[in-house]
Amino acid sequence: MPDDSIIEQARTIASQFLAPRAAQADQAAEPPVEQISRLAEAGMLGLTIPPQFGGEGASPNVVRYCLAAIASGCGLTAFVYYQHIVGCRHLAGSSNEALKERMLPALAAGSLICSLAFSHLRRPGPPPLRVRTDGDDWIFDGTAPWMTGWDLADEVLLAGVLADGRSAWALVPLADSEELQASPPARLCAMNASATVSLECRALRVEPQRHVKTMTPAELASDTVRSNIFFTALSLGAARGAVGWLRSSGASDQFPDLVDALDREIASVHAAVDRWDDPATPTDERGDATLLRARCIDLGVRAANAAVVVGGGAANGIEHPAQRLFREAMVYSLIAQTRDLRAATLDLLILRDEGVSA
């Protein structure tokens, strides 16, 4: 199928599917299975598995895209959907062989879902999760604090710090035991229907069949630019959900300006995250990733306010579309964020206020 078609076909799901479900799901007490069995029949589930495992390998560019309409239609379906194929993504690049082909063909099918507990890794101080080697064997120890997915997921990409400073990665099968346990669901502002808890791990044992990789972290550093690039798919993803309720509420009639100003922005930044992702721009002309994606996230931001102003009153409704892209737009500017991340978001605001162009 060519890059093109399965744009083409995730936004058809997103306007057709998941948008007219979206509100329910949002309020929902469960994670949105409906919809994540509608992107496995689609085989969107495997879009950053190589095609040798049944995905698609997908490039980086497309998956963002497909990624952004999915965002556009669902934040909850988006949340829940881009910790599989991250999860994916990681285990496909992995050296361990026998592991991706027993795990990946399930995966990209949608018989078995994967999610993940490794973003603490970004936060400074000490590791709240930390790993001792016992033989070939890894010992987890502590807590990963946040994990999409439970009851939902199959498996989860768990990352710990070992004594030297890298990170270890293992695919760990999500079952309560006295290894590995799971809190309450945390209640969110938004994305509530998630599933998301934490993860307590006491003396978890992994075995080498388990392993995905490890990282060292000059190489997490790298790998968190290239996450600030793909993140940049769900902010921009809430911006066209908000210009296209702008739209079917009559605001292009009655505010064309505000729909046309935000249209061009949108363009412009998603035109600078392609020039960015693009293998053939000099790393010199690629600009900033971390500003880029402060600048997704303001505009993602900026977008839903709109549709919220022009909702009105009825915007306060828990249900209103414009409320709940609102709140998912701000959800995104905290996934996977760093201290220079909120740096930048923060300095988009004060170059604001004082009115200097960003």
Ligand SMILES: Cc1cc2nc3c(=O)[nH]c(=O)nc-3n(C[C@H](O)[C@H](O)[C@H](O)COP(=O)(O)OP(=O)(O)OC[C@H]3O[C@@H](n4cnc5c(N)ncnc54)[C@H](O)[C@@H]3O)c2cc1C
Second form
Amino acid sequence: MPDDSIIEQARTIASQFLAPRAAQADQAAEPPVEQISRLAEAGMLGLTIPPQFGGEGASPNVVRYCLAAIASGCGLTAFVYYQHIVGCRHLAGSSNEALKERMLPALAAGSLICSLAFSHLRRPGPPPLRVRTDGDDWIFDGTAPWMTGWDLADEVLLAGVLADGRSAWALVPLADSEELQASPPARLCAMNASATVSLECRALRVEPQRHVKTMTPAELASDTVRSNIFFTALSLGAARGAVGWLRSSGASDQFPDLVDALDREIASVHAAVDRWDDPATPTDERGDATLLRARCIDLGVRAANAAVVVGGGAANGIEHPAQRLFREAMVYSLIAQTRDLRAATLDLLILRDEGVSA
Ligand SMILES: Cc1cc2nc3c(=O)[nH]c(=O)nc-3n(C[C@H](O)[C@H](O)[C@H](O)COP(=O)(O)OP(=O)(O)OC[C@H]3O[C@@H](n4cnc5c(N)ncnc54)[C@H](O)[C@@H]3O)c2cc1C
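Could you switch over to the form predicted together with this ligand, since the one displayed so far is the form predicted on its own?
Next comes the full complex, this chain leading.
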């Protein structure tokens, strides 16, 4: 396990501040502003920002451990939070030094919040959001189908596809205008309070001062592999949250095998993810990132389902922690989905034991 006090801090905030407020946050009409402010106070919003811009410059595994801790306490907070730290990671890797100097210190401090709108790049078929050039400017036309944190985020990392197939990424201020219009927030079964909208761009002009980068499809595919490892944190966080609830409900006395088995499985999958993320691990010994993520998705859903079963009828109550974790674990099976991840996730759902009979 990486030795870092910030992980301990994330765990303390998760158990003492986020978890007690999680049911209310889940049912709220608005994103969890107070929770994000608490994370900002602790320096968590600058986790993926280098120290010279006021951030923590944390390693990828420290970032994962912190995100998992936050997800074990409150899925909604983790959901809104990861948009910000992912956006900051992309901006920190940009060669647009002026933009970094202007934006990253405020993003690290949490006085500016960032969201994302690029998952559509992974969809096959005609791009829903296209970009053309006009001199040095980029012009965005079309729809980004998903963006979380409308009214909370100040900026969005928006990406569309250029005529040559590369994607163009820009940091765009979030304000409703003729050129940029948000849909009403989607009604969702999980993360309903995340203020998730679609963004329609009508000849949205973005000047070079706001350009973050371009990526070839191959570079995007390689970033998606890394994303799969990053997103294991959400599912492992839900699994740990479920085991935590099982313990607090007394299930470890009643069903000791269940709690021990889940604990062991979480530790083993976590170790496999850490091994993948360890720069010292030779590439051919890392294992397949997509399969690892699928295993985490499967584990998160099963652990939360176990908590629901132990919770009994009461677990169907809308504020019960077990079914909230179950809904959260479910949505983590869709986030940053790719064709391969979808296939790997479904493969684990196929019952292979021919001996089962009614
Ligand atoms: C509550 C919520 C909030 C979200 N917030 C954000 C956000 O803030 N920013 C953001 O960028 N994204 C966000 N997303 C999107 C999310 O990360 C996933 O990308 C998305 O849920 C996957 O579904 P989709 O509708 O984008 O893609 P789908 O069209 O459902 O496709 C999913 C994947 O399956 C594969 N696939 C689909 N159709 C085919 C086909 N015909 N042939 C081969 N393969 C195919 C593709 O690889 C594709 O990537 C959010 C999603 C949800 C549910």
